[in-house]
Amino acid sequence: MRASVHRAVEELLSEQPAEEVTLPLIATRAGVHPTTVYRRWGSLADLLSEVASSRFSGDIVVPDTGDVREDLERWATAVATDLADPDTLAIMRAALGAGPDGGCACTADRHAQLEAILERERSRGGRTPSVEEASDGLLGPLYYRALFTQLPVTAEWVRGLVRKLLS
């Protein structure tokens, strides 16, 4: 049931504006009774947060090249590629618009991935920025560009973000 409801959310968000997606519409698409959806998630905001959290969990492999700069460049490029997907953006926009927890649902796994890259470098004796600094330096610009501009995300631009972060 959870998978069919999640799939229904993703399908509906790819077909119409987020403000037109409702719990009864999701239930109908998923083939379940609306009260089932209300009982399980309680609100559209809770459901959208769970879908976003699920969507952004484990979808990007954390690279381990032995070089933190290379790892961050590869990881940030994979994040940028993911953010270029219109379906990903639809889920993000819906989750962000649904309530205060939406942003966390879209970034929690990304922070864990950054922490893994940075901790691995620290274990090798390297100096790294904090996860917060890395998030501000990499995720902030990547998410901003994806959500609020039409500017392209080039490999050189991503490398520049990593260079700034590590300098």
Contents of the next structure:
2 protein chains.
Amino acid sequence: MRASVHRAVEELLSEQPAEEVTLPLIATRAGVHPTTVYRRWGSLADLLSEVASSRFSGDIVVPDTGDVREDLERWATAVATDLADPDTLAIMRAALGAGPDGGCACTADRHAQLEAILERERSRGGRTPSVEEASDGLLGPLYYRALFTQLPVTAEWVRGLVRKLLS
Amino acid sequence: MRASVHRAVEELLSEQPAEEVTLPLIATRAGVHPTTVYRRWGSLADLLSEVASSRFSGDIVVPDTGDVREDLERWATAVATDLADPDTLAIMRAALGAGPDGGCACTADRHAQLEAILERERSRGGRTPSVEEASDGLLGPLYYRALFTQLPVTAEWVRGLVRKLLS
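Same protein, different state: after the form predicted on its own, show the form predicted in complex with a further copy of the same chain.
Starting with the chain above, the whole complex follows.
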């Protein structure tokens, strides 16, 4: 049931404005009784957080090239590619819109991935920025550009962010 | 009418989950007939964009200390203070959640303010980052931290962002 409800959320958000995507509509699309959905998830906000957490986990393979700059460039490019997908952005916007917990659900795994890349470099004896600095320098501009601007995300721009972070 | 509808949106978003804030509820709170609200704004997304655009314009005085670093620090601190207000974040999240245009509505004036600070420095003969670089380095981390993390926003952290941008 969980999978079909998640799929219903993703389908509906790709088809219509978020304001029209309600728990009863999701239940109907998933072929589940609305009461069951209310009992299991409680609120649309909780359901959207769960969908976001699941959608934005384990979807990007953390690169391991032996070079931290190369790893960060590849990883940030993969995050940027994901953020260029309108359906991805629709899930993220809906999770953010539903309440204060939606944001962390979208990015908890991104922080873990970034930490893994940096930790590997430190285990090789390299010096790295902290995960907070890397998050400020990479995730900040990437997510800001995707959500708040119509500026393009190019490979050259992503490399520039990594260069600035490591400088 | 516009002012009372805007106020109704802000009040309702500060009181209850965004998923429960609908056009009919907004109309009732504002003492306006729902049909009038539908006719004037068309959709909740359009209304939320307008509220965000109005709320996030002209609210921060652009500093003019004669020193670009000082101006950027003061301005970024004012943006950070605004983002620390739960009611501010509720409006921003709702505008983002409602559709793809909500983001620009929240930040168009911030970009204009940043451009004004940088332009003033250039008119004094100083060299500055572009408005895109400044947006990546300041607005990116500020908005990312407010929306996606539970990390604190401190004056020292804001100064560090400005230092990194101007380095």
